[in-house]
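Encoded as structure tokens, the following chain is the form predicted on its own, with no partner shown.
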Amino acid sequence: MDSNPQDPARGDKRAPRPSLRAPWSEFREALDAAGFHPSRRLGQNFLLDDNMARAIAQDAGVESGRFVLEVGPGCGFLSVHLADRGAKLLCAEIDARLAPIAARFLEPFPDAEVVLGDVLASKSRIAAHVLERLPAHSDWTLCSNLPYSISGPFLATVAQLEHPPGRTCCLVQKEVAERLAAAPGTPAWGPLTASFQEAFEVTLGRLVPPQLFWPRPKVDSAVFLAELRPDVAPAPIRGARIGFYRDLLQRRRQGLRRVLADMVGKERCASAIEALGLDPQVRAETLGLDALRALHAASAG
């Protein structure tokens, strides 16, 4: 739909650009007549404005050749967006109604497969239908309306893949997205944000209003960027360290040397404070990424 004649990506007033696709009452009458209706439980809300999914197309920086992970593709209106900036695109689509749909709209570029299934296999496990697709080597990239439902443990669980995305360019609940760019000691700072964190590093992008979706959410949306780190960890490091935050910032307001002694012992607790010249009675909230890597060692034992 490119009814506003202001471009998001650039913020300025222009004359609309051709739209990629059909009418919105188009597929108003397929979904209609596959009986569909937005599933809260599946976080469907459908993206309509075809000048912000071409903008946050443009900010995950797809080049002619690039493999794309899209999740939660819906009718296709971001896909067709990545697929005309060339990318090899794989689209994972939960709902039956949608990826026939999102498929035919798709049928113009031979590099965009949608592939029917949910993504994950468990909350914490990408499901086996698209964990084989993903490039074992070379640099990809996630570039996602997110499903509202699945937003945190998707993001947690690529945080922990053996090939991570390189860069990921995602439209979440701005709740969501502030989380995962968060600082120490700020309130949004916690298990997701430092999970992710050890893997990437994450800045906010662009605003999104709830009059741009379909069904609109009562929530405002945002995107955020992240870039895998270049000294990022291998798998299984990553791993354990996420699995240490995860435990230790599940208690981020109470004492670091009561949480860290229930996880870890009395005497390995004292002895992993001590040398890191730490104060006991500190919060685990205000501890930064590289003072939870220093700590994860230290207690290992």
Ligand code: SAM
Contents of the next structure:
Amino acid sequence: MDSNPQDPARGDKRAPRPSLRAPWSEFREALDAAGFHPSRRLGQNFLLDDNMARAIAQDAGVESGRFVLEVGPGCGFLSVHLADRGAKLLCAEIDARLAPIAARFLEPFPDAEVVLGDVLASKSRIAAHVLERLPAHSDWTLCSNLPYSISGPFLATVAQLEHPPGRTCCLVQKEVAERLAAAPGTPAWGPLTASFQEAFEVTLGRLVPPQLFWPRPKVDSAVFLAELRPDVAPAPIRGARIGFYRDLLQRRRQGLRRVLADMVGKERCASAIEALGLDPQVRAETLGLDALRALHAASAG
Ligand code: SAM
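Could you please show the structure of the form predicted in complex with the named molecule, as a counterpart to the form predicted on its own just displayed?
Next comes the full complex, and the chain you just saw is listed first.
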């Protein structure tokens, strides 16, 4: 992959920059020696293209000294570019065969740490060994090639952190990136969109084709970028709103009155819909974030 003269990150034909890493064949040997077979359940698709990994670290806009969380460093192919930009890097890896490979690769960077374990303690809780290392402010960055299996629940949990990342730059399945960045009323808009956009303004980034990974995923991947909203609500309010959006948008194709009445009772439903001047037959999926927030406030007990 590294011998490809075309840098997909720059879209031109300048000579590629020297690689920060040993050739893939060396990693492959170490993986084979450890009896490693990539796990689909753990979303183990490694980003082999060094130019793309560098470009993603660049998209993340990491400056020297910035705290960065990377979920699933794998062999460390993205990590090394984050570390090279001077990040104070925390890598959380679930696979005990991979964590030492990433740690060895990151040895030249004293500000990089690899911790072993599942980043999630439950579907909606970040594990204590990661949470206790996160800064008590939002001047930090989340940058990962996220495992597909946890990207939705993990990102919804991140949106509810007391101190969410100021900036997020992650590579996910293209369809997930589209859902995160979707506009109301479009087919991609749903519970994950509203939950994530409650905390972040999201834009789609570069597309990453399957041939840049090993093993090749069956789907396209894409980067998304997210900036923490300047007026982000305190965590308990965000948490309550997100729970409400989820319940409402899980039945997004049904009429608003029917769904909301099941959630808060007929009386509160009727008064909230009337107070906001909404059409009771409208589908919940057509409501944007402002309308959802107002509906949550108006139907609260
Ligand atoms: N960052 C590497 C790269 O770009 O080549 C690997 C990315 S691969 C898509 C996802 C990584 O996440 C794998 O290393 C996998 O073992 C790890 N992983 C999967 N589930 C995890 C979890 N719940 N907590 C922490 N790491 C996880």
